[in-house]
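One chain comes next, on its own, written as structure tokens: the form predicted alone.
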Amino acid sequence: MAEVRLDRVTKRYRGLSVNALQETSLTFKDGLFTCVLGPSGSGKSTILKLLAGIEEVTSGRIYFDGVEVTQVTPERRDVAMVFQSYALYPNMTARDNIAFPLQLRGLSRRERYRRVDEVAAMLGIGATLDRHPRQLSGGERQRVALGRAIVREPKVFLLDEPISNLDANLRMQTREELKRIHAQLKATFIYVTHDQDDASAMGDEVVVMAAGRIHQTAPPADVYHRPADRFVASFLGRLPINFVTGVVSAESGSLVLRTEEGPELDLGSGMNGFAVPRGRVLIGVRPEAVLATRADVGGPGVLGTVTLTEVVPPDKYVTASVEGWSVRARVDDADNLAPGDAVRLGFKLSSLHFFDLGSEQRLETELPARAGELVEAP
């Protein structure tokens, strides 16, 4: 196992006017499964190549277990990399593909194949060892590539979207297998992906990136429920988050949001420990946290008109127009709404995220507990 640390590392490729990786300091904790998540061009694969030694840093230093490896060649870094394309040797059997790193180390044929059989049993690919890559399915090729990494017994595994080419069901199975293998090996896994489902399912920690910069590092649940800024809030989620600009004020025991888009939202009484943000703020609310019901049902909320319906299994959603503001909301299973229907949208204070309009950074709206005082959970 190894702790991996980037200390003020930057990377600029020749011919480009901006850094592919802005000055970055980041620690990948020893033995954790860390997912680096971001869109194309975010710098996540650049980090992987710098750690592997495939690319050289422009500035900064890289440490493995406190030992600087910035100038250490790839073969001496004790890392194994699994690529999206698998990069198997087509003229070798699966057995020899897995055994190849051990051959380079000079191990005997008998010892190489003994180790391969152990890894193949772990991955469930014993029956495929005598086949060539062209005779294997995508999932089998992925397992062979992973086996070639495991057989080296490295301290650090670097995985560059190795399951992105698999179909949905196989991806789910492979996520489970990767987590099982990680738990068994207890090594440091650094997994690059653009898929938030991969990151949420596998990551002990998630590093969210965009434009060569880290926006947030936290466990998956925190990244989703407490996004550090507008980008993280908008990038995470199966459906786009709803944003609105407005002012929150406390009036007659209730909190009211007056939006610049038009509607006024009654958020109910303030939660214990809630600090009302001052001035104009950007508010985000995820579609699954807004409930759409038929307007004639009554109750709190704002009225709108359905413009679009969609199903994101297992839930149903509508897009509703509220005085010109377009809002996505979840629909109760019993309702069968259609475009043109009048709906009532219910919002809860606990489901809102507040961001500074200028910096787009998260505004903390929970008052810290004083010594000896308990703050009730919302």
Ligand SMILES: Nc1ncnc2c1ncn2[C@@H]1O[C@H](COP(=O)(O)OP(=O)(O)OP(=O)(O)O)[C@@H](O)[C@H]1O
Contents of the next structure:
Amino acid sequence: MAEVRLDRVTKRYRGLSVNALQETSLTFKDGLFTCVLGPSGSGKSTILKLLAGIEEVTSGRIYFDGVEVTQVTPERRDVAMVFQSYALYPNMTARDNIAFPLQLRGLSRRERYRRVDEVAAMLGIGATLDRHPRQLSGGERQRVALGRAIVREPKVFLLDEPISNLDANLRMQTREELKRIHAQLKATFIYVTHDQDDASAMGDEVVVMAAGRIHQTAPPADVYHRPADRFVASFLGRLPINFVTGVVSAESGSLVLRTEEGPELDLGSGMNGFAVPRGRVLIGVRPEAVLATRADVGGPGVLGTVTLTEVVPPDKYVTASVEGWSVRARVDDADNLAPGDAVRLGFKLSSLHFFDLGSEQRLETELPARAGELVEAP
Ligand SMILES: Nc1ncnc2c1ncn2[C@@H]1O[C@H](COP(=O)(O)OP(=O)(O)OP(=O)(O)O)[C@@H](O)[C@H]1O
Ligand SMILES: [Mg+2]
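Following the display of the form predicted alone, present the structure of the form predicted together with the ligand.
Next comes the full complex, this chain leading.
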């Protein structure tokens, strides 16, 4: 087990004019499963390579359990890395690939193969052990590479999109396996992915990054429900979050959001202990948090016209035009809406995310509960 810490680490690759990793201080907690989540080119693999020691930091220090390892060679770091492109030995069978680290350690052949069989059963690749890498599918190769990491029982697992080649079912199974293996080994897992489902299924914590910078470190539910900034809000979620610019004001017991894109949105009478930011702000609201019903049903909300329908099982969604603002919303189960239909969209204050227009940082709106009144943020 080990706590892994980056202290003001930067990385600039030779010949590049920008840092692949901007100055970053970050702790991967001992025994936790942390997912590093971000789009392509954001610096995820760079972090892993620096931790593994196969790339040198440009500046800063790396510590394992408080001991500096910045200059320590990869072999002496007690980490196992599974690469994005599984690097298997082509001339060895899957069995010997997995057993290789144990051979280096001088374990008997019998003991090596016993461990390999155990791990192969865990990963569901028992039947492929006598084959060579070229005779394996991409997904099977990835699991052989995982097996080779697992048999080593390192203190730190560095996993770089190790299941990207698996089909949806196998991915789900392998996620469960990885969580189980993590619970068994109690090692520190650092798992790089661009897939938010990986992160929410496995991560105790998620580190969200973009363009070499960390935007948020939090449990999976928080990065979705309390995104730290505009980027995190837009990167998380199945469907793109809706953004508007506007001002919220209280008018005769009701809250109204005046948007610059067009409509005024009635947000109802608000809720206890909720602080409404003053002035112009950027507001994000997830499609799944906006409810679309047929306009003739009545009730609160703004009226618009359906321009597009789509199905994201198990839900149906519409995109509607509301006075020129295009907004995506979830359709109430019973309703069958088609393009051209008049639709009513219901917004709730509690599902709006507020961001500063300049810094794009989240503006906190949840205050400690107060008795029955709306409060405005200081
Ligand atoms: N060996 C290298 N030499 C020069 N530039 C590199 C090298 N490795 C990565 N980069 C650059 O550094 C940036 C970060 O790359 P990195 O591989 O860390 O991204 P990533 O988040 O892992 O992306 P992906 O999801 O596509 O794997 C990119 O702009 C990339 O082009
Ligand atoms: Mg990568």
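Definition used throughout: the rigid core is the maximal C-alpha set that superposes within 1.5 Å between two forms. Positions refer to the first chain, counted from 1. None of the values given here were measured: they were computed from a predicted structure.
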Core-aligned, does Val119 move its Cα 2 Å or more between the two forms?
yes
